[in-house]
Amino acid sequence: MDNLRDSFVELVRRASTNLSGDVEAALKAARDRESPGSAAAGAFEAILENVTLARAQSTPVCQDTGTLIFYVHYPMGAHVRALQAQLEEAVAEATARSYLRPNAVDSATGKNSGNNLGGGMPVFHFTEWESDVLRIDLLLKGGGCENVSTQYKLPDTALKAGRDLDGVRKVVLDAVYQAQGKGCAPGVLGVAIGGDRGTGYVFAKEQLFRPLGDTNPDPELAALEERLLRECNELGIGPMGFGGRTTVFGVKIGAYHRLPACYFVSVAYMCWAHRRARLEIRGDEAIFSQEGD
């Protein structure tokens, strides 16, 4: 494909500086549920003011611009290595323009690369499909929420969680309880049931691309999502752990097959700065979208 670097830079800019419409609407609804003058209401007011300023000034919604996770669906015959090289160039340019904070630190030396490029960074997932459209989804996942993401192995005797959906419910509630005051609540939970330890975490993060207002096509998982959303908010943790009616504003669950000996539940906790954006290249046209646009 021809050079798409400028379009890729714009994708990064939008993800970092322009919060998705469904997330902003959820934050406003959460603010309106809190008592006027409460710490929770004040926290939401500050968050929403920050969202407005970031969009107007093309500055990051959060100072931690996080790990960049790209999901690339490409047409047959596309040059994957060239696509990755252009995406990496775009990340370095977006960092130079301050859409991103330099976040790639060499684990052995402690040295920051200065351009968000390094071993394993950014994260790329490439998938060939039959469409002639190039589609790139980008998720920015901050370090604070990544630190409280977690994985459980069922059965969990301490939580009395068995190998069933009620066991899944118990460990997800525990994950939210353990994260209180950390991870920059309110959060969105991407949950994966099954897989192995590695695929579970990847699949859990994929759930974070789902629109907040969608319904799981699996009726049992849809019911579990609805119940967990209600019960997480009944914990009363609230924004930033200040207390309040909204601790989580989305629960998205996917299920993989698993080995008989294994039953993993992976929880990808996402902070209120739930940053994601999509770019589609259709012929010569670049089409950008975010949930709620």
Second form
Amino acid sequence: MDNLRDSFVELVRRASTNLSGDVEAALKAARDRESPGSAAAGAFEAILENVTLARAQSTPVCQDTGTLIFYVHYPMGAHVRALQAQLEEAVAEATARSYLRPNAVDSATGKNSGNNLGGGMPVFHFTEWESDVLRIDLLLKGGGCENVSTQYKLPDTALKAGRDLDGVRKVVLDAVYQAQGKGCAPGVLGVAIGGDRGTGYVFAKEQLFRPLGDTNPDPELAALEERLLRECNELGIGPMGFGGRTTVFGVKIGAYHRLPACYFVSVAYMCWAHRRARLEIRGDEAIFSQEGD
Amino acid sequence: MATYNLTIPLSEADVRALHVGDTVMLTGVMVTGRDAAHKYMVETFIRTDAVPESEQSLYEELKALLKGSMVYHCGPVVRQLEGGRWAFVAAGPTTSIREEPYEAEVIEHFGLRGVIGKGGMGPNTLRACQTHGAAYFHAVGGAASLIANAVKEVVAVYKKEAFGVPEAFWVIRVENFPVVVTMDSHGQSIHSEVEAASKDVLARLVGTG
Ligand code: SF4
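Now that you have shown the form predicted alone, what about the form predicted in complex with the partner chain?
First the chain shown before, then all remaining chains and molecules of the complex.
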């Protein structure tokens, strides 16, 4: 595990330029549900053509390459600081090669760092695990959809949302209504119930790493995911807010414990450009994968 | 809902024939402009008694370019080619609503037939579209590579040093740039229709209706 920088650059390239198979399949299915010639069908056609072009040209799927969020699972004894340094080098290199847009702006001075490195950027989560494999998952989270992500505190009187799963359902529907097309709909929702205001948002984003086709191991949450997927689409907002049958193409919910006094519902809205990729280092081998490949 | 292939400059009749939900493939020359460009146009050319001498030639250029054409809300990623010419690498739309305080005056003053962006605009722009025969065209957010490929030529660039690359006026020739009419010249807006319809559904689903 001495020099992984090039593999890390390749991980970033894949995440930014190659939309994963499960997302592309969902977008194709969504196109097929719209009536031919409609604005919604046209939007999906453009999206899919763009995805194909980006892959062929190795150019970013969207010019906003977003916040880079890394989840690193490392074997016992790994040198975490060295790993982080190599990941940071790789991010700067990927920016120099135009796989990423320079996206890290100093909040006080307004100056762009030019290489995607800066305070709190990129985002790292390091966890030690039993396996001797090093696994790195990367998600690119765009700014437009981050702006429509939101957090509720239950009960919510205006929405008649109490402190139970039905209350969760109501506020998530409201979040999707409020977002309209502005987060580059259709989107995928990562939802966290519980936690505090900080952990709730982090856990909501973590849900976005789940394969679109998985089933929540908790049967009650699984049922809520299914119902929300259906009901969000009844809103009829459609791609870009043009109106249409697909407003959301995935709902993934996780639950944390909470304080008795608090009941937060955090909604991470991910745009159609739902970019993620995985790298596993097994001995000398670097194995890249993306959902639905 | 119909599909049209239109060539810029557009006539008033071209635009009046369009209705919300129509898909349009645009071909011709248009100009990018976002926050700095809109503020500049309004303050230097419109809300003024005299255009400063130094800005006269750009004013004449823009008047000629924009008549019957469109402003595209876009901050592109560009690349300089050998020989100094420019090419667009990524060119998705940016959020349009920030230009709401300016757009109606720009439409009227320059005789625009359209504005391209994402997310839609407000009542002032909608009214200007109705009065002067223009439309709001929605590009597909995030479709950066696709739109860059529709940009066949960067004809000129103005104010690149003063405003920076994303904010400059890029004069571009496009071919089959795909957009959807979401605000037409008849006072209709998909954005308000979809919002109202989804509000009713929300009320039913959460039981507050
Ligand atoms: S919300 Fe997503 S698709 Fe839209 S501009 Fe941002 S990153 Fe791109």
